[in-house]
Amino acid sequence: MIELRDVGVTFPGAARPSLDGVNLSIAAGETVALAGPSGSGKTSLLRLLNALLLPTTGSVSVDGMDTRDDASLWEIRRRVGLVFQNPDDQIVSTTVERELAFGMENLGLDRDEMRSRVETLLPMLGLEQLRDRPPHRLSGGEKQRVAVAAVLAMRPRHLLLDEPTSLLDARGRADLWALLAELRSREERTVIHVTQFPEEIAYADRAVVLVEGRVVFDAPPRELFAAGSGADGWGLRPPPAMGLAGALRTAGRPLPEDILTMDELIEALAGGTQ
């Protein structure tokens, strides 16, 4: 469980708070997708949750223990991973394989442990012809993966990245999102990403919209994209299975309102929900 309380920051110097008076629950195993303009505070919350930031005020606390607590940072960020939007940032290893077993090594994992992660992890990720590359070699694309990748072997319980598909292609999303999903069947993981995508928030279980440090907006998707919720002013356009059935509809084929995904989209074509 990952709970914020009134918590604000405010940076030295700064015209007005990046989060006032955030307050959220976050269970165990859930999917949030954060979305919200640009300054809107997405980024510092995200690191709030592992405290890279310290709140200014209020609290953040991860499976009951305090970000401010300094007997429980190694704790705190053994649990939570983070993937930052540049890779550029936290890739510091001189090879693709060294840097997937960057962080595992100062978890303290065995050889044997850390060879078996990184054997799994490089196909996964589409690493496996590049395991041998210099990351700052690599395209802005594959560095990404590098960087999913490095924090994956390290199994954290929760998982928070930051943009971490701006880099990527439309199929490169759609395979890191089935790998996500893949791994959440597995094993129970929190999943907290900042995304502008609306196909990858419609996949959330909740979505949670920040506008200037604030949440204005937090609920499943489907009342997220419903008409007059205002995601128009908040920049979000409607997934694009929205707009497709919308226009088979307008065509005359007979489809479900509430499409929002591309699967439900399919299926209904397909007659499983006529």
Given for the second form:
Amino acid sequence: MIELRDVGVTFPGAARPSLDGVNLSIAAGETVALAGPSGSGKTSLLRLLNALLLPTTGSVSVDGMDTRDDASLWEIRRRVGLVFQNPDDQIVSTTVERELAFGMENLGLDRDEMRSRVETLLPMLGLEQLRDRPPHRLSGGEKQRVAVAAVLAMRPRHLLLDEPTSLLDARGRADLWALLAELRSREERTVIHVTQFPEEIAYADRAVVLVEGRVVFDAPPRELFAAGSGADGWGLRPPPAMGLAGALRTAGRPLPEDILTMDELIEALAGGTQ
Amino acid sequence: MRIVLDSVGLTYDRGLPTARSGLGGVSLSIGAGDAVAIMGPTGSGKTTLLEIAAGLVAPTTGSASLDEAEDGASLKSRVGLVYQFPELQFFEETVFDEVAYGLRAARIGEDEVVRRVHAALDRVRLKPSSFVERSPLTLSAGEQRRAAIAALVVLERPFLLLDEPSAGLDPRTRDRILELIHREREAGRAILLVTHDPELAEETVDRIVVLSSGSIVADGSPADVFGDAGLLERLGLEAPPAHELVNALSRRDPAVARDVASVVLGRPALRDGVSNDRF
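Hand over the structure of the form predicted in complex with its partner chain; the form predicted on its own is what we had up.
Every chain and every other molecule in the complex is listed next, the one we just looked at coming first.
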């Protein structure tokens, strides 16, 4: 359970708070998409959850532990894994394999366990061929997969992902979401991900939208893209399938009103044919 | 003036057991007024190609040169490269100093520096009076990206190379990057763009070059490349949603696909349909 109560964050010298009066309660195992314009406080919110950032006002707790309590810091960081937006911010090792082991070494895992987790994760993230390569010589998308694998290796109870697919190609994005879905079905794990992609918001149980440091929306994704939700005013575009369905309706092709995903649109247009 | 890449190849760790090919024999020529996107799977050599075209990395085989240029001009002096996440390179105290850095390094007079920095900030739509004194580190992600691009635009080089300029930006900020690319094109600059964002490519360039494992595997208009379902499938690449829909329908029911294509393809931008329709 992750709880934010009346949380405010103001950076020194800033004219306005980066987060303001944020109340959120996220149950273990929930998948939450965090969206909102640049500068709305999404990354600050993630950093609060593993005590990289402490609230200026209010409180943040993880499984009952207050992030301001120094004595809980180790345990909080053990439970909350954060994948940074830019993989270069977190990669420290000289080979991909060692990068995956780095966090586990700090957790004091024994060698066999580390080896077994590395051997499981490398193929899951398509990194087998790259295991001996220096991460800093990999492409942006490859580094991003390494960064995700290194955090998954620590098996955090709560997984935070800051735009984990921003450098991935379409297949890389689809593969990562499939992997997260699989992990979710196997063990209880909270996933909180920041994203700009409407189709990735649609993947979550719950969409939370931040605008200028405040929570302006907190409900299932389908409601976010319903007419009149305000999503457009917050700079959030509906999933492309909605726009295409609208264009087709305008051109006189009969289609249901509630189409959200491309799969639904394809079914509606070609349903009944194989 | 043209950037001419002639059978350019690059081998990393040449002569060592870890040697591997980054690019193998790529030929490409970009002249004034051209706007070209490089697309391809992660690790296919896109960034390497940009670095070679910018004269920052020497190819191990083939040649990269600037043709039809005045004496003394080089790739390095005529090509500006905006790296992926360019805001990570900020080191000055203010936005002004950050954008002025390249001009001052070229020993341009301070009056001219002030004029050009203000003009460059205007071009990326950061109001100079509001931003010149700010620390670049306190800007939002979208403002940082635009300030970083301004630091290159200010040099007014005829070729502008951009590596994933829309990565990590929200849709509205991404649109500002799109407009910026349009304006730079209108100002006569040639654009070479690396992107995973098929809509950004469709809306800003006339030609897409597709790389896979260091070689060119397709080269054509956005309509040609995005209409090639087999190629996209093979490389795991994404097309703009309208093409994705038509390609998926073609596999199910070609007649429906043709009908849908007549409605959704050839629209200048999908979001026009969106804004007119639902919001």
